[in-house]
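First, one chain by itself: the form predicted on its own, in structure tokens.
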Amino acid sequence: MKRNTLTLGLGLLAWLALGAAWADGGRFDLGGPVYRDECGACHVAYPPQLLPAASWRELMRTLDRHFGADAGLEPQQAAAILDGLVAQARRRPEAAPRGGPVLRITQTAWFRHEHDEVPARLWKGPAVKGAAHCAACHRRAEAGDYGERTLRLPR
């Protein structure tokens, strides 16, 4: 009996670790305006709840080589963004396949589970161009809305 209660409790905590976004119809808080403005200028401002704090720290530490681009910020801006990301980060750590913090949301177990039914041809198609382009299917991703009501798979 205690083991089942513990398992149920841990499962509930894991769900809460994602910020309970799905309880609100797939809506995430996207952090502060500095994060949304600076990071959202180049790509969708990804929900902070999708990566653990160690991941956000490493991403912010390496902005000068951010996935092939120099996304460097003024130190005060970077510190403000990092503080917000860490405050809202996923509580459960997750390591990358080769160790260290996972740096891509698309590499998380949660992402793979949520998108396991998406056909490979869709990811590679001209309308999507890869798993990191959330707004290709999640039409209101810029507003933090990843709910199924606003989900439209390109044809």
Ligand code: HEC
Given for the second form:
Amino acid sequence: MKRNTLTLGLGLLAWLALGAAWADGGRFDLGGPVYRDECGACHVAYPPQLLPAASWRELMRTLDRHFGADAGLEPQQAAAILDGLVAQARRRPEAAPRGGPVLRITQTAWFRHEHDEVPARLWKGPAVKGAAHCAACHRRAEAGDYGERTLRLPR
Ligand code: HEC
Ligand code: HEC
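The form predicted together with heme C is what I want next, because the block you gave corresponds to the form predicted on its own; please supply it.
The next block holds the full complex; its first chain is the one shown before.
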């Protein structure tokens, strides 16, 4: 009983935190083709709505040292992508555990809450290889679709 109330409360909080940008039926607008191509080359192009503007700014400022990869872009291209990201960014800022804006969607309180029922062994296992690989479970993540109908957990 208690747990249900808590879950409901947290769900509502998460929903409020995401504000009006929250996708209808788990489907997100990914923005223009440049973003989808350039930022979807190594992983799926993540929904702009899942991080606040300060996070996107910091990510775009440090692309040449991007989680151990060099994702550097021409300044003009980077600026155009950043504009698109900021226009749809989450409203509420969130800090990383060690300070500064959170740089991983998978580290946000919202994400951890939404995914708290996924068994830990799945995240680390060969079928998923880390939470950042959204498409391992969200089969249409590439198109920004995180809805229930296209969600399938690997074994
Ligand atoms: C050269 C390959 C490459 C390109 C291009 C690239 N990334 Fe990444 N990105 C990575 C790697 C590697 C990680 C870390 C993945 C992991 O931890 O499993 C990552 C992680 C991320 C994360 C954190 C995911 C999470 O929640 O853990 C975000 C956000 C992100 N990238 C945004 C972008 C954006 C925006 C662009 C386009 C400007 C971009 N990436 C282009 C390689 C790339
Ligand atoms: C190991 C499987 C798995 C991975 C990997 C995963 N998710 Fe999920 N995701 C889930 C599950 C399970 C749910 C909860 C569905 C529910 O309770 O209705 C969920 C829910 C969501 C929702 C809420 C959808 C809705 O209907 O409101 C979003 C958005 C989401 N995930 C985004 C992501 C993103 C972005 C990534 C990658 C950074 C990711 N997920 C990686 C399993 C996964």
